[in-house]
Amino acid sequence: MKRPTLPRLAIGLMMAGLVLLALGGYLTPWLGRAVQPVLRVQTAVVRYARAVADYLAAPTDVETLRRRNQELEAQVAQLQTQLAILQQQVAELELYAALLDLARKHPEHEYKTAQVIGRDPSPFMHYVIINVGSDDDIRPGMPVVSAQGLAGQIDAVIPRASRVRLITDPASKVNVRITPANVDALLVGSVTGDLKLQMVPLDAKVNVGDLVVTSGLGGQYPPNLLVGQVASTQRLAHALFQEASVQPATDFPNLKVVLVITNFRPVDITPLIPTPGAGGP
């Protein structure tokens, strides 16, 4: 048997006393700082390791994201459509009851409901088309009001449709009357759309918020439909009488749906009122 050399020997006594160090804890601090930094190494070797892997998967995760995105805007826009057709519904159901309170007011009265079907494309007229004609019993000169108050007139009449003269229109004259004041007035529309008191008496006391109705009289209109309120007054300086201008009561811009008025016949008494200059018998 070959006997150690004497460097084998100094190794083999080194180790075993490093053995034995270890074994009795006088070589933990120094092995504790030797460690440290194969530690480090290996924390940031699979830090760097789990970084790559979630790299790798993230295409997956986004594109799943991706559709259950588009699925919840799928499912949003489907939602506002629903609400928009129920928003929808809610008004016309509030417009329809409004005017059958409006009915309700005025029972003396018998109504066709119509819907507005047409507008006028001209800036100097004001009129719009509805749904129901000389079939459904519709003459020229029956009165029509929206769920608020007093639209128009019957201007034009086929067999399916009928053409309203809108009180804005420039060649509307209706005869109203002010309240509280009770003092008559004509209301005459514009090529603007806006609604003016004429043949208001000076002596009048109008006040802005005075409700304007119909009077009944000159035989167009039955009496005490809502027009409107007085928004202004204006005295002119040496007029005979004094003006104001009217907030109408009807939404014309969104008018949709209005109730004709089938039982008044409007009486023409043009022929009865003398004019100037005209002989006597």
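Residue numbers count along the first chain shown, from 1. Since we're looking at a predicted model, the values are computed, not measured. We call the rigid core the largest set of C-alpha positions that still match within 1.5 Å between the two forms. What changes on going to the form predicted together with its partner chain:
- Once the cores line up, the CA of Arg67 ends up 2 angstroms or more apart between these two forms.
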Contents of the next structure:
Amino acid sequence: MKRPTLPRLAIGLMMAGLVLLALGGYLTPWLGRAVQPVLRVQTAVVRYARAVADYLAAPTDVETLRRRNQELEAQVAQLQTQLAILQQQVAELELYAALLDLARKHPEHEYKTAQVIGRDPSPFMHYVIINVGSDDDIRPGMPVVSAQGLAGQIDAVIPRASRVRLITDPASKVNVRITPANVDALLVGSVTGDLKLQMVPLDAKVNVGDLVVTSGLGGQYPPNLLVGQVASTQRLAHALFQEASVQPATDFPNLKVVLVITNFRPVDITPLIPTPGAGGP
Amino acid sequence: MFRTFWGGVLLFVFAGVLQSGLFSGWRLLHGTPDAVLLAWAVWVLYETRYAPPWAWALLAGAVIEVYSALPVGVPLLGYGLAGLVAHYVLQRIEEPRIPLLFLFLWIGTILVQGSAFLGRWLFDDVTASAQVVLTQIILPSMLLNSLLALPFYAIVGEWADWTLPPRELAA
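Return the structure block for the form predicted together with its partner chain; the form predicted on its own was the one displayed.
Below: every chain and molecule of the assembly, starting with the one above.
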């Protein structure tokens, strides 16, 4: 067996000393400092390697993202369309619910629902065209109501459509009653679509906000259909009657769906009205 | 000739549908545009060989007659008068078309709306102050018709190009 020489023994002792120092934790700061440059180099290498890998893989990712974006955009468009349809359906449901509510308030009437499909071409005529006609047992003179109140009266009928004269038409005259004053009056339209109350007695206490409903007099409309509210009153000096303007309950510019009261037949009382010169027996 | 006639008929019927279903709801104060008048005013700038402007105007008036509750004959009167004015003007001036279009529209609006009000006054006992009728209905209608004149000129012009025989377009 070869005996260790002095240098070898010294080296062995140094190594053993270093190991003992390392195990004792005395070399940790030195080791940390020694490893730091290596770690920096390793970090830089990894960073650049990843950048190169990302660059090489980028076309695939962009294509994937683009496809995903298109899918999402298509999905958004589809959902927006669905949302618009649902909103429209909700609006229609609300409208039909209001019409149903009106029908429940007046169970004595029979109704036929109709859509407004046109308006009179002339601005002087306040008429609308609805999509029910004589095939649906619609007859001239039948009252037409909206979800809010009275709208007008059937004027002309063809098999699949009817023309409705709105109460805002200047030739329209409706016998009404003002509540709570309990006064009868005549509601007339105008070329501008404004509603006016005529023949209101001077001593009647009519206030802004009073309700105007059909009176049933004259036989043209059934009683107690809401027409609107008194918006203003006017008393002219030396006038025989006072006048009032009425805010209609029905939203005429946006009239879309109406109900035709089918079990009401208007009465023509013209022959019963005495004319001047017609002598009795 | 057959194609020219039916081109005009289809144009006015479609304009009537548009007027009743769409344009009557476009209100400025109480005036509305008149799609049939607009279609007629452009059409007579392209077509006067097959029929004179007053004849096309009567056809346009007949379409309104079907749609409107105006007293019978009133739309024919209004459009017919507008047609006579256009006939008189076109015998003397044929170009330029755009100023003529606006002239026909303004005169046509006054005559058509004026006859409508006259008809209602005579037959339905409808009264209104002339100021209200002029400022709230006729002038706003005239403005709306003027705003729609150029779009109609482009669309009806295309229709005329497609419908009318080439020799008529050469005019």
